[in-house]
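In structure tokens, one chain follows: the form predicted on its own.
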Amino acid sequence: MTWHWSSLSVVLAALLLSPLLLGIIPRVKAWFAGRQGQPLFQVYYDLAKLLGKGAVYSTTTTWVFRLGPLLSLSTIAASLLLLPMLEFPATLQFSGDFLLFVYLFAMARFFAILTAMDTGSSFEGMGASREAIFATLTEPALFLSLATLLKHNGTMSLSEVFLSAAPLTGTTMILIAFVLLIVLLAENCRVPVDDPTTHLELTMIHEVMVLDNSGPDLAFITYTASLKLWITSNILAQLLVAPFPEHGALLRPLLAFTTMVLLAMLVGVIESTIARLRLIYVPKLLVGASMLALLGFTIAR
């Protein structure tokens, strides 16, 4: 196990800039709709306002409901320590760290599901059930995508994947990039898997799980969502930027951040141009992504 304290700057950048990515998406959607849209930094304003408010708790809920949002945020924030940024290795690096990275994502979702079920609402229980089902179909795609990168580079550590002299290219990279894009949309509850702006009770997934949250708890949930968007887009951006030659210690990380911004804009374009899939088709999409990831793992050299 190795600690790289110099990489804490990458973690701090993620903690500071992640809400910006979440604010880009509605701006793009507003442009497509011909509206001015909300300010680019609206998510920061919302987080500050929610943190200054009090929380309302139902008499049905227990300590699980109050602690769940903070635990979800803590586990996602902990996964940042395992995430490299090209020339910057992960703050915490060891052989097999990608397994802990994937399971931290799963643990954050577990806490979110427990929080929703603790309300005693059949409505939120429905959303938690859907979240659990789709998660079991998304996690294999993420796991196999990371395993493909590790296999290609002959390592068991995420930090060494994007520092390799022979980054993933060709057909395998295209397959894994497409799979990671689907994982990004699924993990962040975006169209076509979910719609974060829907108000149709029978189609809600993630949003129905947080209906009873308010004040600081809702701020923790929103901030967790911004960190998940940062992490998933970061992995895809590094995959796309890794083949570029090195020209200075900061050029490729800056290029990766620019790619992350473009990915956030792409999410806005997707949500503006296509409709959400019917629920019965979402599992087919996620299983198809896992199959493509398995194909990429098979042909990776």
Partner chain sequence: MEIFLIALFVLAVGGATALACSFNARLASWMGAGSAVIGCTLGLIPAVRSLTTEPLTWHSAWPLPYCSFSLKIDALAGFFLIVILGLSLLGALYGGEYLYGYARQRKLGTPWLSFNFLIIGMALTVAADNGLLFLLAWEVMTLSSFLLVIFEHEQAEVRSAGLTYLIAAHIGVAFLILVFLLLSEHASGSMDFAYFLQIHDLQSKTAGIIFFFSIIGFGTKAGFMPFHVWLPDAHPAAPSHVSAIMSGVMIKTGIYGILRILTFLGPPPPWWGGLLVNVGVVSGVLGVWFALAQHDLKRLLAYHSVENIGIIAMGLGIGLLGISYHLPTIAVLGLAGGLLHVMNHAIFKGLLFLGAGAVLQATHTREMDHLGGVGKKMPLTSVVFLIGAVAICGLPPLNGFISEFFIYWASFLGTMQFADSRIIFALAIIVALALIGGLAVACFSKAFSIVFLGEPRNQEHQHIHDPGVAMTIAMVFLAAMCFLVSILVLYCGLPLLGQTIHIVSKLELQQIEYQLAAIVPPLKGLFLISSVVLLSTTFLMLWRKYLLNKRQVGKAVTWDCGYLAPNARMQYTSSSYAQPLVDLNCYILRTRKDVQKPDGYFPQTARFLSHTLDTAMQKLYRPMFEVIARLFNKLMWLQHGYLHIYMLYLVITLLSLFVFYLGIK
The other form holds:
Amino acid sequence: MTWHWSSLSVVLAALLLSPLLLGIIPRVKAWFAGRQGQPLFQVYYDLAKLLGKGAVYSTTTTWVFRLGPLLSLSTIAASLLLLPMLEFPATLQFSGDFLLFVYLFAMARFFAILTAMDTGSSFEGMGASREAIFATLTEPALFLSLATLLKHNGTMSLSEVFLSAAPLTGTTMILIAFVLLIVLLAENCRVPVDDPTTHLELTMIHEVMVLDNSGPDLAFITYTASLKLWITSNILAQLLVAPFPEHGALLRPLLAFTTMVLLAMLVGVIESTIARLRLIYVPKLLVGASMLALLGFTIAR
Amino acid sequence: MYEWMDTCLVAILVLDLYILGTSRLIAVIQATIVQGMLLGILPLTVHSQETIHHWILSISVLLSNVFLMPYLAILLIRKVEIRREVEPFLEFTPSLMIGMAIAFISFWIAPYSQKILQLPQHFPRMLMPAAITTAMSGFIILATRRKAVTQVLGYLVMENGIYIWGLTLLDKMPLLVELGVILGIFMTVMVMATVCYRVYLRLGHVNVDELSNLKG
Amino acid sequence: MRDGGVLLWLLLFLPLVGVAVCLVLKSPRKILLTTCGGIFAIGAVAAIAIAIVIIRGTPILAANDWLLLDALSAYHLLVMILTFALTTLFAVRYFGDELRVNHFPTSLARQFSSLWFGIVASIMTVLLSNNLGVMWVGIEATTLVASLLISLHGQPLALEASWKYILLGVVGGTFAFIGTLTVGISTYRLPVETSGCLMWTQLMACAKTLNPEALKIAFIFLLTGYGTKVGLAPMHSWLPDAHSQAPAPVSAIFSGFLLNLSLYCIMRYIPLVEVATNHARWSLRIMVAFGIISIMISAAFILVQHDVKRLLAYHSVEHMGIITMGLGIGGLGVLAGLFHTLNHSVCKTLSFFCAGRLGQLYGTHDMEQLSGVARVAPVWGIGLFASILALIGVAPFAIFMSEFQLVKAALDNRAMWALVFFLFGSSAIFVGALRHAMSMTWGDTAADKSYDKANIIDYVLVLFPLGLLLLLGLWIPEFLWNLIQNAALIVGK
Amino acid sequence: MEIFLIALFVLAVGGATALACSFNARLASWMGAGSAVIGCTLGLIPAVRSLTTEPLTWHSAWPLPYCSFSLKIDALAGFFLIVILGLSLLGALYGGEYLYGYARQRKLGTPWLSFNFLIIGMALTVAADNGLLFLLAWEVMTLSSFLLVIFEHEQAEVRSAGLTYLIAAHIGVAFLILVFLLLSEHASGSMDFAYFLQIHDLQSKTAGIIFFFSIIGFGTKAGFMPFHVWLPDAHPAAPSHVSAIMSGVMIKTGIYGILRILTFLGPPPPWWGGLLVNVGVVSGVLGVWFALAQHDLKRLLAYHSVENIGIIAMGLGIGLLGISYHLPTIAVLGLAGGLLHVMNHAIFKGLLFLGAGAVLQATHTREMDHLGGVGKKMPLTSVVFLIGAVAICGLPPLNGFISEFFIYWASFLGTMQFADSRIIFALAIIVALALIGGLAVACFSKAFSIVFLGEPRNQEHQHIHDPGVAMTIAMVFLAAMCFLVSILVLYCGLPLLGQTIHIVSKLELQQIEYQLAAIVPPLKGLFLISSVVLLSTTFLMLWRKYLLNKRQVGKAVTWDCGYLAPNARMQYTSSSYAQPLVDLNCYILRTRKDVQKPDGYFPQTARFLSHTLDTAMQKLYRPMFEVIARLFNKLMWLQHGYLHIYMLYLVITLLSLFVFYLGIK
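Swap state to the form predicted together with the partner chain from the form predicted on its own:
Now the complete complex, all chains and molecules, led by this one.
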């Protein structure tokens, strides 16, 4: 177990900048729609506003409903400690850290589902059910991608994957990157898996799960969503940036951040150009991603 | 030296065929009485020092096969009011023909069996065919007749065949065992007759093919 | 007295005294109690004789070698007195119930008791005689008496069963007699004295010089003949009928000992054939085949059975098959088979007690209607369930132990087919029997069934055999094991 | 060792006394539960001691052929013994109160007798040092648990569960008998394990057969697919504390058996590990998938036992592969993961069954779709159930995560270190564990939320409340253990695990401890992250409290999208929650649906019923038994009732024997 205190700056950056990343997507979508769109910092405004509001709780709910958002946020935030940023290894590094990292996500999801189910609403139940199924199918893809990366670099720690002398390149990298992109879309409930902006509860996943949350709780949930986007795009960005040669300690991390912004824009582009998949096709997409990851694993050396 | 014996045995064999071919029960009983007489004579035709043994055997066979068992059988057919066997599973003519076939086959296999069993050369030639044919005739009656009474008679005939086979051991077997066997056979016939009679009393018939309610 | 010969004579004649006494007595109750007392007295005498054999380690011979009690027969005698003592006690309980509703007049009581003592006498003849011919006579007598016992109440179906049993029994008996004679013929070339040609001890002494071919033919006849009375498939057809129709105490001794008695006769011949054929395992292979067939056929019939006593009857076929297979496997298998004899007898008497008593309470043996017995009559119901569990080989009951040894024997001797069929058959039986047992024991109960208050005898009758089975499954007394081993030495090498 | 025997004695006597006292339910409960608690406590002493010292042994002759009363508690046995007796102790405590709830309907003597003998059976199975003693103890265990399964024998399905259970157990035992006999053949006929240990001339074929048979025999008890069919029926049928013990520890005796047999067989060829991995993957994935489709709370938990046994098998399998390929790290990590999961599963599955039992006792139903909102009335139960659910999903920081972590780690190492084609095993485990993780989250989010959250679906459940002291203590203790296991493992578990792994793998102790030491940093990392999560949650909670302090906090009904008359039956049910995932695997799950769609402009009635039966039972065993029954049915004509034909049987037999005679001279 190793501490890298300097990496706390990366964690701080993530905590501060992640709402920005979330704000880019609607902006891109607005561009595509020919509108001006909301300010880039809209998410910050939203968060501040929500934190300043009172709250309404359903009479059905219990302590689970109060605890869920807090626990989700703190687990996701804690997982930042395990996330490296190229030259900045994770704050807390040990072999097998990636497992804890993935399972912290699962933990957050578990409590998000429970929070939704606590309301007794069938809409939220529906959303929770879908969240569970898509997460189930995403995990093998994620793990297979990780297995490919770890095997390629011969390491058991996330921090060493992107720092190795011979990072993953070529076809395998493209495959894995594609898989990770799908994972990103699924984890963050984006088109084509989910449409966060739809107006029909029956078709939503993430948004429908939080129908009954309000005030600070909703702020925490939104912030959690932004952190998730940050983290997933971060990993993908590192994968893409890793092959670039190293020039100074900060260059590649900055490049990676730029990539993350580009990825957020890409998500916006995808959301603008592609329709949401019918729910019964989503499993095919996710299983397909797993297959691609398996293919990547097979051809990787 | 076994002329008398062979003559008796041939007579017994012929009686078997008669029994197989007839439907009248009283005729069957008569035939078994004659068979019993011949069986009684058989031990006396064997030359041996132990004549007392042979005489006792002869007398007890006569007593049981000529008097007691036929008497029982007649008593039984009177009680259950049955005179003849009707419609057996195997008709009389086929039974007769099978009996003939068995007789032929037994003539044919007798020498082989004698060799396998290491019986002496001067063994009575007719003994084994007669024994096999008699026993098998009895079995055919047991297995193909419809009336329980007939089956009792069939058992009698079968035991006659076994008795003939037992003569091979005449000098070796202790008298006590032989008497025990004869007593055993007599008791068997008696018990069969008793049960047969009880069946008649309870059910009003002695048709074996109707005794087929227990299955599975 | 010192060599115990008198005891053998006593064993032969005491039952006859019993017959005489029972014919004199007038009250059915007294007759039943006298029978009980008589059987216990005979049991005591037998126990002394068995003790002598065990302690001295040599056989008891008497009456100029005509009577013999060696380890094999002593062991079977032990099984016999055990089953008879229990069954007689049960008979008092069973018929006592009929007595209460006046279904058991004096004439019937006399008939029962004299036949009961009669069957004991004939069994003694078989077990104690050294002469194979006398043994045959004893078996025939047993068959006759038993057939009369089956139709004791004279019901139509019982008569039918009785008739079937007699006819198949006497045909089998005839075959067995042919076989016995042929065994005598196998001595033809030998200078055996007159009285010795069917004396088992003398035959064993010169077994090597006997004519093997004659013995093989003899064995074929003997196995078919005695096998019919053992109930080995496919000669078992009479068995389910007789077991299901006989009064429960009769079924109990039928299954508990009469089958074993005929098997005992076969056991006497196995060493003769094997020694004469120079241990070519010729007879043993046939035994294994019969064992397999019996197990498989009984498995088939157990699966579809509706009548509880028929179910138990097919279990008897199965267990006789198992013992036969054990004998056929040889070596340890003989030991297992003999041990199985005791276990099966104790267990089967118990299950017939329970089935009979429950049949009496319910007025039927149909398993569809015999439902929820554990609630209606807990003692008998649980007894039935436990005994069926024991029968199908659940540890720690003793049958598990003997079957375990059988499997070991089969593995040791590489009798793989026997092993496979045994395991398959016994598994099928397990499934079939357990299915019946579960629904019988705990199934839905019709409301009108009266609750039967168990008395102390009931507890003894159920708990004693169960306890014995548990004991034998967990702790075999040394003297018993020695006895079984010595008996096995007589049958096998 | 004497203490162990005294413990067994206490259990036996206590059980018998409880039976004798069955006329008085209170007395019987006190005797049964009390003796079980005392007995287990006593038994734990030698079990714990055995982990640190030399193996404890006891030998005395027994007048039963091939049997001797030989006991040996080495580290392997001690490990299992601790798990068994520990959970049994809590089960007894819980059962004392739980069973008393049935006192009006039935006598409690027999259940307590069976319960105590179940403990004796399990303890002896693990401690036995003789094959026959092992089998006897095994059967005592089976029989007593059978009696507990049919506790509520008025119900037809309970009887059928008992039937299936006993049949499966018996068929399993048949294979075990063969296993031990084959071993004893190579150990000069003795059944003592001491002789088994000296076997060295075993051909690989024989060893393979023995291993394969023991997988079937022990796997039937452990619940490997497709031998698991008894399990989803039997576990729900038993009283809940017994379900906890059956599911938590009894099925683990199967795992123990496999490990014990492995110690006799010498170095394992790769296909053994491969087989175990395959079995584990199939059991794990399908087990959890079947669990997801259930509506019966205890049945759901029972299927999860299949899943967790699958995870254990995966761990052991990858460990064996590590041994075969001489990769000690993988071997040690895999075995350690499997063994740890044995203990962890006992803890959280025991907890979950006890929690389910508390719900069952309060509401008298196991049907999840009839429950709902239980958490408000039974807050304590809901908290402990949630802890168990988090643990069984393998979520950090609870104990389930740790064992899965080991297995993951071994498999990821496997992807790097195995030769080419063998990677597939490691990969299969990774994918399976990932899938299982997701499905388990789905399944337990469903189980917890349908039962404890939302509104009550049945108005009769208004007056339910948390259970009494004894049941609470048992549940809370187990819940605490879910947290504490990781600390235990870190500070005293690793050297102890080393001993156990040493016995199974026969690797050198030093090397094992060296390998195990690698696990310390991740565990510490886990603690740190957990404390960060804890701290930040607390902070967020306080912050929210501060924020909301001055503001209006409203109460309202759940947002109902404009519906006029919302009621509890409109909530998402367990079957609707699971439907997408169940449909995804419809070919294997074969859920039956009975649908009556709403019809017409003013629909009056509509209905939807779904039921997922066990596919192995429906498509494999039932048809197999039917074929056998049909074959056997064809023999029925043999017994047609006609005496004449019966006589011909005799002659035919005679003639065939003559043919045999002539044929074989």
